[in-house]
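Below, in structure tokens: the form predicted on its own, a single chain.
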Amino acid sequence: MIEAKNVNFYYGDFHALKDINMTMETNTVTAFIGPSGCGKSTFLRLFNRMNDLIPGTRLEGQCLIDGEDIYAKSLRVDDLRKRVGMVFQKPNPFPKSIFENVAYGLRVNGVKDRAFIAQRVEESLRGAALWDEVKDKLKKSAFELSGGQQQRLCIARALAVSPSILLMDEPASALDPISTSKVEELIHSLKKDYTIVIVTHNMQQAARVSDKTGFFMLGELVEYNDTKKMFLNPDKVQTQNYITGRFG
């Protein structure tokens, strides 16, 4: 379970997130929607501490995973990132073979057992619905894959280290409609094993893949609700206006 309690976040003097409170349940898909620059990607990146890499940032409040404060001084960020996988907007395979892309996280974490690595690579590629397409060319460069295949490879790479949470920052925005459909089917199938949080500009995508949706506006969480209710009968006028295209 993922929780945000009274979260405020600053880039220098800029107040990017304002008093966010939210709970994301285990084995669900949560979508964040809202206009560009509203804070949804910033909020997503708090949960694997990627914002730590940006100078001058400051967090107030708590971000919890299964009740543990992930910003506690005792917590090792490397351990956190094993539990929380990340998939980015553009596919970013490494300049390595398909096999080594997926094996990379295991090797970095000190796994040397070849049979175990081979097993995890196959399991992860199957989990990302890619195995049947690449099983005969595992030694070929990842750059030979199509954009949609590369994105599923990046998902397989994230799965290989057995995380419990997957963060996805607009994972289909650079893909064609057929590849987007495959990624959406994949998200739906993965939620039985993972808790998934996705940022998307595509409201139809949020409606298709998520169980709950959070609508962000100017750094505030305007509304957080069951996706069906959010799209059919939102509680807030601002949400209604955004969903119906009156602004944004």
The other form holds:
Amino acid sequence: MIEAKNVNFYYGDFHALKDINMTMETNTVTAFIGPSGCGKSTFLRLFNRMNDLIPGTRLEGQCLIDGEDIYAKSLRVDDLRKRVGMVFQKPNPFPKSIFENVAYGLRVNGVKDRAFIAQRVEESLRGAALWDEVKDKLKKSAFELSGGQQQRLCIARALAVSPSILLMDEPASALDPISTSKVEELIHSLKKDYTIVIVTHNMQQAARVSDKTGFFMLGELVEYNDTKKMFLNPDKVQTQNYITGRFG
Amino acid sequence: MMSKKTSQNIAFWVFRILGLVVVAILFWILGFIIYHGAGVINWKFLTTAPTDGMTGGGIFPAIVGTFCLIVGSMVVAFPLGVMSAIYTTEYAGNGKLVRFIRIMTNNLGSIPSIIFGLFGMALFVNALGFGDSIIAGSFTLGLLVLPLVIRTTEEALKAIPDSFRTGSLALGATKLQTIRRVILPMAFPNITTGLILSIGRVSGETAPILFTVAAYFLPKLPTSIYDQVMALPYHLYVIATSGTDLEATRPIAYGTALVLIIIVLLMNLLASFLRRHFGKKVKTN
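Okay, that one was the form predicted on its own. Can I see the form predicted in complex with its partner chain too?
And the full complex, kicking off with our chain again.
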């Protein structure tokens, strides 16, 4: 379970997230939608502390994962990031072989057992629905894959370290429609093992893949509801306007 | 009034001719040295010490000396330069300290090489008691090329998109692991460029080795890093200006110059081969 309690976030003087309270249940898919610059990606990146990398930022309030404060002093950021995987907007495989890309997370965590690594690589590639396409060329460079395959490789790479949560920052926005539908199917099948939070610009995508949807605007969480209700009969008029395309 | 096309053509030809002029000058210098120097180069010239008051014999000790200094100065400058570049680009952010370091690095790069020679003599030869030696010369040359190594390494690191850093960090890698396993391998081909440039610079510099290592005449090969050596650029200077019989040594001077150029050329070819070899492996899309 992921919780945000009274979260405020600042880039320097800019108040990017305003008093957000939100709970995301285990083994569900939550989608964040909203116009560009509304803070949805910033909010997503709070949960694996990627915002720490940006100088001059400040967080108020609490972010909890299974009741544990992930900004506690005693917590190691690299341990947190093993538990909370992330997939980025643009596929960013390393300039290594397909195998080594997936094995990377295990290797940096000190896993040396070759048989175990090989097994995890296969499981992860299967989990990301990529195994059949790449099983004969695991030694080839990851850059030889298509954009869609690269993105699924990045998902496999994130799965390899056995996280419980997957954060996805517009994972399909740089992909063609066929690759997009593959990634969406994948999100469906991953739901039973992972808690997934996905940021998307694509309203249909949010409707297709998510159980719950949060609508962000100008740093505020305007509405957070079951996806079905959100798209059929939202509580707030701003949500209605955004979803029907009256602005955004 | 000239048509657009004509003025464009004229501009292209001006650029083309200027480009060719640069190439022509290069070939002229090379041709000049090859023409005068090729005659004296033979196996004996490359493998024996000077004889007859440096009017005969070869330049073997100077070749060995220059190689020692290349290796020695790289051992000094490379780890130091690469590590400071990693610090300034990957760790230090963009604070006052980093800007200060960067400005000072650039200043260091614009200090005349004779000053490095004097500084090297004062610090390494006298204060640290190395004496005139390979180690003193290597440290002096190492300091000289340090800014070059730092700058090229910084550029190499900055050229790598942040998405690779965030991708690695997001998998639970530490910053150090990210640098060692992802960033450095990717930057390696461009860091090698720094190595190429520094080797070229080191093998040709005379002033920094003048007071720190170079021997006027020393046919014996070095046996330790505390020995003096002859070096090609200084040898060239000696036989061109202060030999016992300048007319007799002129061909030897051209031969020495040619050998120096060939060494630099071979180093460059080796480095660019390495660069291409590794470049293939770490190509980004």
